[in-house]
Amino acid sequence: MSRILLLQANPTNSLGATIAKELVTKLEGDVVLRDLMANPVPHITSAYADAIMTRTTTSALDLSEQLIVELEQTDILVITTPVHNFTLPSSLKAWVDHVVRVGRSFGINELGEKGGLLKDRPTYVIVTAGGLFGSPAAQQPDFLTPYMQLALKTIGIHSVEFIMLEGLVMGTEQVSKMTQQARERIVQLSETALTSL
């Protein structure tokens, strides 16, 4: 049975969290939940930065190591996140800062190019937004999805699918539409994932 890491940056009672639970149920794996709302990952410290710059192993990297190992031990990654001011919330960014670590989850070659050191795995990012941000009618830029694609690619995760739930403050009809579309999408994605594992 596959092992799934559910990284939750949405409140537990949100639509994003609900869709994430439905997805992991369809993926039929053992779920490890890391709730970044209930138990936020602390932002990196000057001691962490010093350890990175000097390439030394200190206790300042203990949490980073724990989070990277937690990711390495899973076959599937599911992330649920809201859009906060055009991009990801700081709770998810803090997780990224600990996991995207030079010399551990990615390396740099002589040309300065970064290459992931972790294995690829099916990854699903469920994104919720009050306004429109991913559709042609969007009136705001989307910095979240390209950032998450690049951050995950940097550590070796290329198989990333996004499930968008947008316009959620535009009324119950829009919420119902997004919910239905997301449920149809997770059926397709889960079937594909189960045949590829």
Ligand SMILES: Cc1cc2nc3c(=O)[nH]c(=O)nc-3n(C[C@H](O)[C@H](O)[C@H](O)COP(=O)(O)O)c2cc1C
Second form
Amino acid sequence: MSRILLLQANPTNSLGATIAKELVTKLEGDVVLRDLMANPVPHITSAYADAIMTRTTTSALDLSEQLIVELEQTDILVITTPVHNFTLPSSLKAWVDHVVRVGRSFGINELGEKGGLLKDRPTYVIVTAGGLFGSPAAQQPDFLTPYMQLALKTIGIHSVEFIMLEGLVMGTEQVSKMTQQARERIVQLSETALTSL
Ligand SMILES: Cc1cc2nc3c(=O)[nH]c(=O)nc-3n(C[C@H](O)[C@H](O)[C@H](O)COP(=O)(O)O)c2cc1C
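Cool, the form predicted on its own is there; where's the form predicted together with this ligand?
Zooming out: every chain and molecule, the one shown earlier first.
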């Protein structure tokens, strides 16, 4: 059975969390839930920054190590996140700051290029937005999907699919449309995942 890490950055009763739950059920694995809203990962400390910059291993890196090992032990990563001010919420960014760690989850070559040290794995990012977000009609920039793609690629995770639910404050018709589209997409994605695992 595959191991799934579900990183949840929105409330348990939110649409994003609901779709994520449906997706992990379809993926038929053992799920570890990391609820970043109920139990936020703390922001990094100056001791953490010092340890990173001086490349020394201290207890300031313990949580980072725990989160990286948790990720390493999973076959599939599912992230559910709302859009906050055009990008990811700070709760998810705090996780990124602990997991994207030089010398541990990525290296830098002599040309200054960063390369991932973790293995690739199927990753699904469910994004919920109040306004139109990411589609051609959107009247706001999307700093979330390119950022998450780059952060994950930096540590070696290239197989990333985004499931977008946008315009969720635009009325029940839009919410129904987005929900239906997301459900169709997760059926398709989970079928592909189950045949390739
Ligand atoms: C602090 C905050 C900032 C937000 N910023 C944006 C934004 O920049 N763009 C947007 O479309 N929606 C924004 N929203 C709306 C959320 O993206 C929206 O409520 C989202 O659909 C919540 O999804 P959920 O029900 O899955 O948690 C913001 C909401 C909050 C609370």
